[in-house]
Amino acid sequence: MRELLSQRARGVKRSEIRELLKLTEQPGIVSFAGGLPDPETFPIEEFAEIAQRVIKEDYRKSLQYGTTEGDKRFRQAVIDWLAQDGLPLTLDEVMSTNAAQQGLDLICKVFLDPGDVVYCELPTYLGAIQAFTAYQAEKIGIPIEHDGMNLEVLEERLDEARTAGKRSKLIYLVPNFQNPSGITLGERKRKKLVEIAEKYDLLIIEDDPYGWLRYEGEPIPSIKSYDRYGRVLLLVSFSKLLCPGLRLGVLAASAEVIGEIVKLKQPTDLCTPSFTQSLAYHYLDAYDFRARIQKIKRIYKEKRDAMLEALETYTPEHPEMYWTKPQGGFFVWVTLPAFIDATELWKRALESKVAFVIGTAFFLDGSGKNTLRLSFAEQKPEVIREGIRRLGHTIEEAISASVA
């Protein structure tokens, strides 16, 4: 068999989060591994009374084939939605998708050639390097700061590339409370990338599935809107605001790339489903969307404050160990002491009842064996404290340990 799969079958990989989830569906594990969102707060029984209505008075649309583009009412919804936080959009600069990893594969398929050139955050998402590594690109990690991607290092890969005869294409980021860092892309930087992008001929994708999720501070206009040449791809995602067995977003861009992603779409899926592109449509016509929004902020805000607060009174002080404060977002991510080896805590956690992602996954160069990242999405408050509690147990025994 395997003689006859592909280079690009050959390349990848199983997503390694995603095996690791198997491990921690153990009874009493306390999960911090997965991005997953609470099921508490998808729209039960809002869903529950509009699929009942699809199926029964809208069928034709709903339970028919669609055009790649996607439902127009859907996509019109989401353009008025978008409107309002300042991105003015055209129906035809806006597709639906599979969710928006479907979007970045198809982004993939459209630009990239074997051997172009990716430049992504330092770390960054896992579903992006392993589509990125599906289609066979070179991958170059560009370190984050406080503010988001270092754009003095992204500047000087890209003149090393241009003088090693080497096409740069795209530049990949997660801007608004990263996955897996938490952190945020300073407005500064907002502008500035949009100029290399210019300078340089790249395109950016701006990947925002957390933007809205927003606990604290005042929002920041997305990359997208400081777009004057098209050079800017958004993936907008509702598997958070919504649900994410949907699998429902948006790509907006120019119009010229969204036709020439249709192109590679159709022979794809032909198109998105149309009964959740209905569902969803339905849903943002009939409720107020922004007033959901602001109650599972809250939501997720009490659960980000409980993780934050455990672990400042569960874990040991050490110089050298720290973590993020998240504005927003899932993820708190966090630095250990440069002895501990994240993969060797990981295997003491799991015995002590509670799981993480080691950090080395979402590392371009195989750096960040003292890192990991914890998600508290999912989780209720009480039981993050008593995850947090544990971990930081076993955090101490392995400065202990090394320290004897």
Contents of the next structure:
There are 2 protein chains.
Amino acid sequence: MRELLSQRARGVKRSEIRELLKLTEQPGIVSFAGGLPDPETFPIEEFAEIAQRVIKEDYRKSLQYGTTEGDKRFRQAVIDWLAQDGLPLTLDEVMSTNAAQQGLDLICKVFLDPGDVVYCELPTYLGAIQAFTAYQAEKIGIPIEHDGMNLEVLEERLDEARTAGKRSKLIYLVPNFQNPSGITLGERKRKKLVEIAEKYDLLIIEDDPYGWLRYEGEPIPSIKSYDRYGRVLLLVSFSKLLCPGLRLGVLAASAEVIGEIVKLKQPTDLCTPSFTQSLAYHYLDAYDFRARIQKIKRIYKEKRDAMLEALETYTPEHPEMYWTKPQGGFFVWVTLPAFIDATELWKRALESKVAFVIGTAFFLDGSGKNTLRLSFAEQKPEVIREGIRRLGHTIEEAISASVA
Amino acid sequence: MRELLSQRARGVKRSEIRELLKLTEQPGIVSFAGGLPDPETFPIEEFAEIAQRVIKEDYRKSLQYGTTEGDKRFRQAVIDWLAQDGLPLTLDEVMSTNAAQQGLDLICKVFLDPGDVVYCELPTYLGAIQAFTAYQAEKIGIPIEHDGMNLEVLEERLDEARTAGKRSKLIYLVPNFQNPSGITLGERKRKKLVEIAEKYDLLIIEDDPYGWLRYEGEPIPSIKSYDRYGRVLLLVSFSKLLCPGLRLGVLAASAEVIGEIVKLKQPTDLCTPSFTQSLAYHYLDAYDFRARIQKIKRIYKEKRDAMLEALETYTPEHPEMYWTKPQGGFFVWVTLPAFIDATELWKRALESKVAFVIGTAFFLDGSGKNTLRLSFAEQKPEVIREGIRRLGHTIEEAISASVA
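Now that the form predicted alone has been shown, please provide the structure of the form predicted in complex with another copy of the chain.
The complete assembly is shown below, putting the previous chain first.
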């Protein structure tokens, strides 16, 4: 069978990280590894009420095939919500997707030929690396600073690619409380990025699953809000704001781009489930989504605070050790002294019943061996404290062993 | 933006048929054009009961991210159901998909490079043509006879492709009550097809959304049941047996093939919605699926009978005019005298407030200009009779006009 595989399939390996994640699911382990939201934030009572209503009263629409663009009622409700954040959009600029990951896949499907170049943050979201690999793109990583992607380096790489005769197509970013680093892209850089996209004739994918989960500081306008010529493709996900089990999101882009993507979504799955779109529409229509987000933010802020405090308390003092202080989202990014190998640390941590993701997974170039990603979203504050206590102890031992 | 498009996107046109379908949605028109199931067959009361239960009692699993392979409980329930039809499968041979169309797309993603050859029936399912086009495959149509694909012609074409140095990869068939023709692939041909796949080293996609909707005659074993070496990939859809709005199906294939497809489904959408899988699992677990299928079959059989009787009654006698008598599924395929152009007829039919799909849409080679597809699934029997009366009158006028 192997000789029948496409070139694309031959290039994709089974994710080692996901294999390692399975090991972290043993009982008794405090796992900061997965990026799952806390199920206690899901709108249980509301969904139970709506689901019944949608099935009984709206089954002719909600359980039938829908259009490839998506349920107009759901899309309009999302538009109304985004308009309150200062992002005016029309129906033909918004389509439904099976969460943001499908939006990302469809963008690749529409824009990438093998060998085309995609620029992403170093480190970046694992699912994006896998999507670009599946479309046989060349991936170029751009280092991030405290306020996001280094745009000087980006321009250098763009020039080099042009000189080498390569076709640069996409810049991919998670602008808010990035997965995995927790870092947020600054306002000045957002404007500048749009100028770069215009100058070099390429598109920006703004993947924003965490932007509405800001626990402190002022919101920064989306990259898309600076977009004059339809070069920004914004992915919105409801996986963290409602629940992941619906697999629901939208893609906002120019009507022209949406038209192209709809043409290729059609043979991909015909349409996003009418049922999940109906459920989300009726939620947005009948309940107070903003109040819900406020409530979720309080829950996650407490978890973030617990993790940051515990890191201060339980990790050893070392001049080369530091971590990000994310203003929102799910993730804290820890940099260890360069002489620590996070893979070795991972094994020892597992023995101490605490788990994280090794940072290398999020790099394209094998770097980040002394980094790790911690998610505070899933565990309760007291469990977070205990987990970080264990992790701190493991790190302390690793440092002592190296020094000794 | 156009110069940024991938080669794949440039090759895909917006479906004209789908544009025409919109015209058939005017009030007062009896449409036989869409292939939608009758919403009155959806399990409304059962789903309303289950949805509440799933959300309240099982939200930690049903509303959370799931594995890319799919919910084990749902897959096992499907395996148990298929085993009763004489198809033994294991968990690693079955994965969840966003209905059969996604299964088809993922198979293409894993096996097709640009220029690879796919063989399909002439006529064939429109969504398959679009999927193969999106992967830049070469599509070769094989004529169908009363018992399905002409396998002598298939072997000739396979030999020609081999001589021309082309890589043949897939044979695609809808074996039961085919969309669009209503024709069923004979048992002898099913066995022979598997031999051909072995001989020419290729895979068979058995797309079977209608097989369980047989209104008369004996069931024929699936092509997959003759598969010894993992060359058959079976697509099962719940769009017609439960409802399309869940977008739920499974792909059954060898563990090796499933492994490859899971690797590429991961970056496509992470996973199929846990919520829709839970809903279907709890349905299969708590209710009598076989009794439900019996009930649906009675509803659709009455519609089929109404359409076949009305065609006998209301269409003009002509030696070159005939239609298929499907033993199941949704579709009747009408062949008109060669001098009738179905596109012209379509316009006149729309004036008479009746609609169908022009047969050419389902061919790869521009042929079938005198054919049309009628779906009896959506309308009530009395509406079917009235629609066919109008259509018969329109055909009669067209024949008279040509003769005169």
